[in-house]
Amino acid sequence: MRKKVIIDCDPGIDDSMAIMLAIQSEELEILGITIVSGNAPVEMGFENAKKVLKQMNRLDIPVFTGARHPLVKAYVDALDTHGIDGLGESFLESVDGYHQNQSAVEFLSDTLRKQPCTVIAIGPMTNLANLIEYDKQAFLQIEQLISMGGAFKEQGNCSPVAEYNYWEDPEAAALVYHTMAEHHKKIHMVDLDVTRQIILKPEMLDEMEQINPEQGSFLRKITKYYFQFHWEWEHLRGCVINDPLAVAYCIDPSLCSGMEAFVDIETQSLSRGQSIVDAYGYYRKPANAVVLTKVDTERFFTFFIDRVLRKKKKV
């Protein structure tokens, strides 16, 4: 049985790589892609998603635009990280048309009411928070919620304590975590503790381009800016590709391990967006998350490279 999934994202370089991995994984049936403002504004994210789907010969997958701004705070994009086009300044040819009649929240509501499925949330959680307000019963039909976000022991990537997706809309993330806790459900938190170990090195990209020139060239175009950003800011020889790990974990949970814990999201002051992981049970609250702390990096890259470089299938 193929796992039915919806990808909620903000493409973004690593979001695009995550979409590529999901498309190339036969274990997944992608019902749709919903876009939220995050790395790029929602309209730009919509355009970038279409570019990736065209590259992968999968323009049959519907894409829906969602929230244009966070619930409370002003929107702050991450184009300094992802380039002025949101896709590494690759300036790929645009894909005309393809607009949907439904919004992201309407699509999520209708789809989840028809069939429980997995949601892979690799952007801010604004669309999911809006779904809770619009149709809470549909939200509760999510079979498994995998979120690339947060940090446990690792330092943040947009503040000393906060990871970008949760920092961008902490009120939305807090609402999602609170709602899961109220209904005794658990979010699978693919946090910086594990994603910071997923570093694409230049020599890996060289090998990928040799194995599959078309896919390798596409990856080089969208990651060139990413490599430069990581070197300038962290003197890191490579780039961290957070989001593909969430997709890989959805397919093969044995790639990562962690612990169950109660998690809350800070919405105030200097620590806005921080994911508070109650690892020792101080709050005496039931776990609402599976917090990932370890990843088999080598096995992940074998998994990722093997699938992304496979011959694309036309639908």
Ligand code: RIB
The other form holds:
Amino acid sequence: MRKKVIIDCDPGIDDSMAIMLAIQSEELEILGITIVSGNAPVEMGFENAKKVLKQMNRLDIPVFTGARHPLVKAYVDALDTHGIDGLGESFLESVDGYHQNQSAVEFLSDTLRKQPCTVIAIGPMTNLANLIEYDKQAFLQIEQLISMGGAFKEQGNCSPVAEYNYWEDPEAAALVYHTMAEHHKKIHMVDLDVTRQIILKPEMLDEMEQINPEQGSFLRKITKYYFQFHWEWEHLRGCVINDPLAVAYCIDPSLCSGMEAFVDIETQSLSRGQSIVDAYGYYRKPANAVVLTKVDTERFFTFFIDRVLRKKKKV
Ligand code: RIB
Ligand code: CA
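Alt. form predicted in complex with the ligand, vs. the form predicted alone above:
Whole complex next, starting from this chain.
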């Protein structure tokens, strides 16, 4: 049985690589892709998702526009990291079509009411928070919620303590974590403690282009800017690709390990967006998260390269 998934994202270079991985993985049936403002404004993210689906010959997958701004805070993009087109300044041709007859939240509500499924959330969680407000029963139908976000022992990536997705919309993240706690559910937190170890190296691109020139050169096109960004800002030879790990973990959870804990999200002041992981049970509250702390990076890259470079299926 293929796992039914909805990908909620803000493409975004690493989101795009996560979508590619999901499409190339036979274990998954992608019911749809919902877009949220994050790395790029939602309209740009919508266009970028279609560009990736075109590259993958999967324009049959529906895409839905979601929240234009966070619940409370002002919207802050990450185009400095992802380029002015949100896709590494690859300036790919825009893709027509895709008349949307419903919003991201309406799609999430309708789809989850039809069948429970997995949601892989790899952007700010504004759409999920809006779904809780709009149709909480549907939200509670989420069979497994996997969120790329937060940090446990790692430093943040947009403040000393906060990771971008949770920093961008901390009220949304907090509402999602509170709702999970209220209903005795656990979110799988694919945080910076694991994703920061997923560093795509330049030599890997050469290897990928050897294996599959077309897919390899597409990846090079959308990551070129990202490599430069990481070198300029962190003097890192390579680029951290956070989001594909959330997809890989959805397919093969043995890639990561971690612990169950109660997690809450700070929404105010200096530590806005910090994911507070109560590892020692100070708050005496039941766990509402599986916090991932270790990843087998070697196995992840073999998994990623093997799948993304497979011959694309014609649909
Ligand atoms: O902090 C990294 C996360 O924020 C990734 O999902 C990246 O795409 C951005 O959304
Ligand atoms: Ca993302």
